[in-house]
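The chain below stands alone and is given as structure tokens, in the form predicted alone.
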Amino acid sequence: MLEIEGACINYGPVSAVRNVSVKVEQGEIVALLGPNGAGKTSLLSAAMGLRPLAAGSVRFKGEDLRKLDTENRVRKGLTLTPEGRKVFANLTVLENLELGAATRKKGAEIHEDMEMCFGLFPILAERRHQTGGSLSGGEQQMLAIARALMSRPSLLMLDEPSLGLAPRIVGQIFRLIRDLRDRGLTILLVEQNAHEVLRFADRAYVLSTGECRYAGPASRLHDKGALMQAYIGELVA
């Protein structure tokens, strides 16, 4: 479904990722692995046209996506929920899953699709006129997982769904995931909590400085030493 080929990202003098490639395949969860600064919100940012690439493909359902906008990458079925949430603080639940909508127009849908997404989030349809600024770290997180989802993707890409979040809330978002994969969502998922992702995700790649150190079976990094050598570079798919 998604086939990133070669991809290098530079920012001016600095290589941030060198010829890292990525396939998702249509029904999957893949976990994007590594420690901070190895490029994998850089990677995420070049699907989604935020971020040029300096060489290399990215491919969407077979259509090269290089000459599309952020814009119209959205309309094709491939979203981001980004790091950091990045909700409007100052638009109420209810206005920022409109803006989720914005490249849609069919209306009937778009209310379809906000009342599946109370209902994955009861909590969110309490508080649909509370503005995004007065949530919880954790409600944030759902709204905007939720306002990714009233776009209508077929791939759903999140950077650190988990991040800063108190353990029970990260067994929601991940129960969630699970769900949506459950619903015919394909997932790309980049996530520090790399030993919870391993146990639900389909296949994985591994970055360290820019460089892909691994790609394969999820499975395979189960255990520590195994993602520990995946890290450095040491273990073979």
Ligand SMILES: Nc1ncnc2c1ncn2[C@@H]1O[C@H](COP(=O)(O)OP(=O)(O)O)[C@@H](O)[C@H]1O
Second form
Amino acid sequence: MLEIEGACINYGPVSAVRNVSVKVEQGEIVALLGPNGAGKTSLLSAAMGLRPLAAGSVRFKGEDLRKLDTENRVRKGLTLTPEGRKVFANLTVLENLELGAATRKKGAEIHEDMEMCFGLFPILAERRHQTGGSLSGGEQQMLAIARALMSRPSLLMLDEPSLGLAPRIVGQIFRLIRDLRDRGLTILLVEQNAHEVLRFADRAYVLSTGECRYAGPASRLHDKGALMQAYIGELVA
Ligand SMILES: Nc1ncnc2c1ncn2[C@@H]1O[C@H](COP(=O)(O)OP(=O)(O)O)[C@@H](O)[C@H]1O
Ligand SMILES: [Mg+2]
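Hand over the structure of the form predicted together with this ligand; the form predicted alone is what we had up.
Below is the entire complex, every chain and molecule, led by the chain shown above.
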């Protein structure tokens, strides 16, 4: 469904990602792991069209994405919940959700999707008239995910959704991610909680300092030693 091939991403003279290829098939949860600074956020940003590729290609549902801007990538069914959530603090929950549907024509469908989001996240329904900034960290993450769902994506990319959340809330977010997959969504998940994510991911990639250290089934990394080896660059799939 998503095919990133030979991606190179630079920030001025700094090379952040070098020749990385990542594939996500329909219906999968794919984990993108690796230490801070590995290039994970850069890779998702490039897939979304928020950063240019210095080399390489991105295809989605068979189409070359390089000629599409971010808005048109969203229209095609690709979306991103960015690192740090980025909900609009001064807008209400409802207004945040409406913005998530900005690429679509207004109408009954949008209302339906909002009800679907409220079904998934009852707490957001309760707080629909509160501002984003007044929500707890976990609620803001739920709002960020719900907002992404408002574009009716077929592939959802999540950048560190559990960052800064209490363990109980992290468990809820991970359950939700599995629920979304069971409802037919395809997911590319960047996470620091590698061990937990590897329990339910289908396949995993490990990046370190801009290079791919592991690409293969998540189950091969269940062993702590194997995961460590991938992080330090000795395990080759
Ligand atoms: N806006 C930026 N300007 C300059 N360098 C950046 C910028 N964003 C990221 N980088 C650098 O690119 C590398 C990869 O960063 P990033 O993609 O954020 O990694 P990760 O998400 O895996 O922590 C890091 O060395 C980081 O310092
Ligand atoms: Mg990051």
